[in-house]
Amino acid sequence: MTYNQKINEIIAQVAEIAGYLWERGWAERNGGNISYNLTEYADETLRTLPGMGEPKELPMAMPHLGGHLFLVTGTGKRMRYVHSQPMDNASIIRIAYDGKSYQIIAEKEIVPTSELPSHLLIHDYIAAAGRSERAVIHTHPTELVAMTHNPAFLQKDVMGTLLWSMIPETRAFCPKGLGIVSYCVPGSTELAQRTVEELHHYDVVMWEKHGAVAIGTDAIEAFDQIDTLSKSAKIYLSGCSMGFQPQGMSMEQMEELKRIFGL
């Protein structure tokens, strides 16, 4: 179907980011997923499209998302194909006004990602809090996931502080640091709820032995935060592979950055 300019720009941006996830090796097979809240950009034609098939019940009500529209990548779909053929590998869904179900409305009946409960619960939290983020990305950044296999890095703020110290840009561009959710079954309600708890304090959350979740005002901002943290993880692991523990910036140096940049 034909979309307005803003929706077309969002679809193109999500396709662009999907390509980056694949190129970096963070989206093996059908790994990772992206969602984007389209509600404020949708015209009446898109808002009133009939649903494809019967409504699908959600595992929990999303009270702040009634009537909202989302672009969501499909279950079993590869990011490399989201990049090249976005609307053959993603769909637009509409949440029922009671927040208890959804319907696919465009373009094809592509079933949304199995991580949809996590995505929607995050979006519900964003809407309730009046925050400006519209995009949620989940992906599998190799070095960051590797670090979650070390129990020492699963303690509160240990991994985030270490990554801050590797390069000044990480402290500047990821000022809230990194939240940690201990292992939960992928796609579970527990995983969704624990992720939202961490997002009260952080904009990027690691799922132990699984992957990263980031939110942003658009898909580029969400991607950039994970990309920046991943660079720090590479610096840390590169030092370790050369036989030394990277020194990192001192707390005093990081506090200086915080003062200078108003973090």
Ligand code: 13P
The other form holds:
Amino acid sequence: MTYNQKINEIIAQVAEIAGYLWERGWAERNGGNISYNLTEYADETLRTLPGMGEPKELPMAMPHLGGHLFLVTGTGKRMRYVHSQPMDNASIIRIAYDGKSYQIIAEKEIVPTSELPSHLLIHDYIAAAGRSERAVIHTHPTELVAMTHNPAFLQKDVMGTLLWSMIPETRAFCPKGLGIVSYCVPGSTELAQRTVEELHHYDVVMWEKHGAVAIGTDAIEAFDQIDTLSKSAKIYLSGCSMGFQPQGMSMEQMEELKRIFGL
Ligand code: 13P
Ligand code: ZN
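What would the structure be for the form predicted together with the named molecule, rather than the form predicted on its own?
Whole complex next, starting from this chain.
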């Protein structure tokens, strides 16, 4: 299958990011998944490819995604192989015009991630809001997930504010902080709906005792946000393992950053 240059670049970028997720140790076995809205980059040939097999019904309608195309990693597929052989471990799907079902259109009949409800509902929200994000990443960053096992960190903005205070970069490059979704069954529509509610206010959301979800204008931007928050979590845990609670930047210092960077 040949794609236009932009689609090839997106496939290469998703493969690049999948490699980072594996290298970071965030992608045990088939942990994590990536989706990318290709609609505006697809040419007529890709848009009109015949579907493979019968349309698959979605668990809920996606009213703003009729006719949209997505690159989606496959369920049970390993990020380390998405990196080395992306189109053997991901497929391109097309949402039906009524937003109620999808078909795989390329390249192989690889069943999309079990987290498709969350990915598509997030893209539906982005489309409805006219936002510019096109990539959604879900991954299992060890230290960030560990922190969600402390109930104190699940209170609104507690974990996000703590992570902001660990290093100026996190305050500057994750300006919206961190949303929290309390434990839900993986792949469930409840998880999808509650994630979208948090995305009204945050660009990165933690799923309690499970993982992180980030959105970005591309996959690099989404990855960088999780990576930056993960760096803060590592600094926090390093301090704790040395036997002290890291002091963190003061509220005044963080306010100063906000002013200087126009956050
Ligand atoms: P998939 O293999 O279905 O993408 O699931 C991985 C995962 O992380 C579920 O939350
Ligand atoms: Zn997961």
